[in-house]
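We begin with a single chain expressed as structure tokens, specifically the form predicted on its own.
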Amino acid sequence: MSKFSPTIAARAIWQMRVRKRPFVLSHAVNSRCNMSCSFCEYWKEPGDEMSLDDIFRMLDDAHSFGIGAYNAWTVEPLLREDLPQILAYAKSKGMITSLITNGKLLKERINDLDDLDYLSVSVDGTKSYKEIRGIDFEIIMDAIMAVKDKLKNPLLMNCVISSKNLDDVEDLIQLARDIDVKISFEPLYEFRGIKEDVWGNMGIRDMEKYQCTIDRIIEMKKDGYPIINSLTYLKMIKELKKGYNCHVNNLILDVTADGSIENCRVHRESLGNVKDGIVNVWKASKDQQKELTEKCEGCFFFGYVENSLMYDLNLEVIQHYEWM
């Protein structure tokens, strides 16, 4: 995995710690999906999406604001036909580009990723994958094998740990090493709005088995397997107890498909809209951001937690930092 250059690191530090502004724009580039996972709320209410010109204007504004990285995600970015133009425009602004996908369309769109720096594919199991995601595991693995060697940096498989895949975790880690990709883990977040029977079926309820699984992840990381999570994070999620100060507002600017700027993936509370100007929304919502952060009980999204720990200069996290 390529480390960030000193120039990019300096830009990020200046933006986040001096200007107190986020460095990453996390953009829900569309509102549609080609899967219907029971534990996900995003695909259930597809809505308006910004036009390509609107996205270009947002990227111009984000660049002026100091954003240095563009992450395209939810609901399924590869369904957006003009994705290559969006990635190319972000790159033209000097931004690092990343993409989070379920992987179903990777082979079909392999030639549309020329301007992509980092690719993350959701892979939640081996034997359990079809039950969790609804399609055969071989389809996703075929896509990963087709695309991984065409990327600038190693591909990342991200696994959301649930009651369904505890027996698959060690196999997934072994697979990541065998095919020369990275892997990350985070526990399932039980979003409001999803039926209780879904959480009863998928939620982490057998804590003893779950903690034994996390212990094995920690052991395998220490043995040199390609796990990008820090030991600090892994020990935290083992107990499912918040052990960090959230700095999401100084790290990531969350923008929905219709241009709404939200506080974070947990609260989903609108701070304004990109059409009103990012800097204007940012300044006008400072009190709202502070209030939401202070009352938050915390989450375990690894992007939020690991970056918050790095923001607080946790040395173990900084030493092993490999992902946006």
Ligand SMILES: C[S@@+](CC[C@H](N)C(=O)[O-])C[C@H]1O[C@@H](n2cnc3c(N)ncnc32)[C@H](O)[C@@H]1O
Given for the second form:
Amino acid sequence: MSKFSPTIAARAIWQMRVRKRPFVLSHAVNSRCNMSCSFCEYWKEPGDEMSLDDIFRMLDDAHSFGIGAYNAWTVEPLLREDLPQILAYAKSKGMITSLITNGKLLKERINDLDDLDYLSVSVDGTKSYKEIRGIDFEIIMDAIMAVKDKLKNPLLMNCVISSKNLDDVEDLIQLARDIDVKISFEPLYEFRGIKEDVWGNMGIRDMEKYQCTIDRIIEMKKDGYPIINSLTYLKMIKELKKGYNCHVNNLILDVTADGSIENCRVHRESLGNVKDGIVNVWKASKDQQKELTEKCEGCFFFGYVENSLMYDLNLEVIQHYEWM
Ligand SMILES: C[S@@+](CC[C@H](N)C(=O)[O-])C[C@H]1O[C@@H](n2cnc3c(N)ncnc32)[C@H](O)[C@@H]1O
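Form predicted on its own done; form predicted in complex with the ligand now:
Okay, now the whole complex, with that chain kicking things off.
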């Protein structure tokens, strides 16, 4: 969060550390995308989507369960026509709202985002952007420039670091400062379900170059550039070695487009369905959650890592924490 709110912090601490329940509902608000990024698996199997009434019921239930933040994070939230009603309903329940988008529809849908607190746009490069995302970089930047001053909080550009964009990272950080937005980074995750040639093309293989790039991000952060990742996280991803205990199940409730509750967005094991009641699924899947966490080798999705570090009261992360 960019502005510290003692009330929200108290609610989050009460929910996560005392009641030991997740505070954030991360929802696949739709199941289709208007891009087809090779490294992303979420758009590849479009399925059923919850109706607006189902989503309202889920939000009622989530509110009773103690959820305080609603994050529309896949597959491409701006494709969902009734998004403004969903955001308004979440706000009416006192939830913080956030959304991540590829930005393609941003200009035409900005007036539908009045109830959005935090907007994040994927910007995976400058010169390499078109090769990675399939459309011109200028189109996305034009959209960001058109909307950034209409938002409640600073816009966040999120960049997934791959072998394709290492040469662009410094320019992207400079750009974030020049246009007065924030920026975050996370390394590419090599999903097992995606073909090996994609990872051969995009995966981080030249460790020396990758580590020099992360060192530059660290330097620029220390110099005051608007990078929201903590230094703890950046040092961890430099080595690509898990240096945290995952608490994702105590932090984030992941719900798919058809209402399935999954343990996390990486392993994607179903724990049940929102139709069965969040608290019921939550209680009945305790052992399953524990087992999945114990056998997990870890990932570097920054939301999971930074929030887990914060859960373990890492002071540097708490100090740098700006985004949920
Ligand atoms: C799945 S997308 C959904 C939102 C929207 N369609 C977008 O492109 O931002 C959410 C985030 O996941 C990231 N993502 C997708 N595949 C990834 C991968 N293999 N490794 C790391 N991040 C990935 C995207 O870059 C984006 O920042």
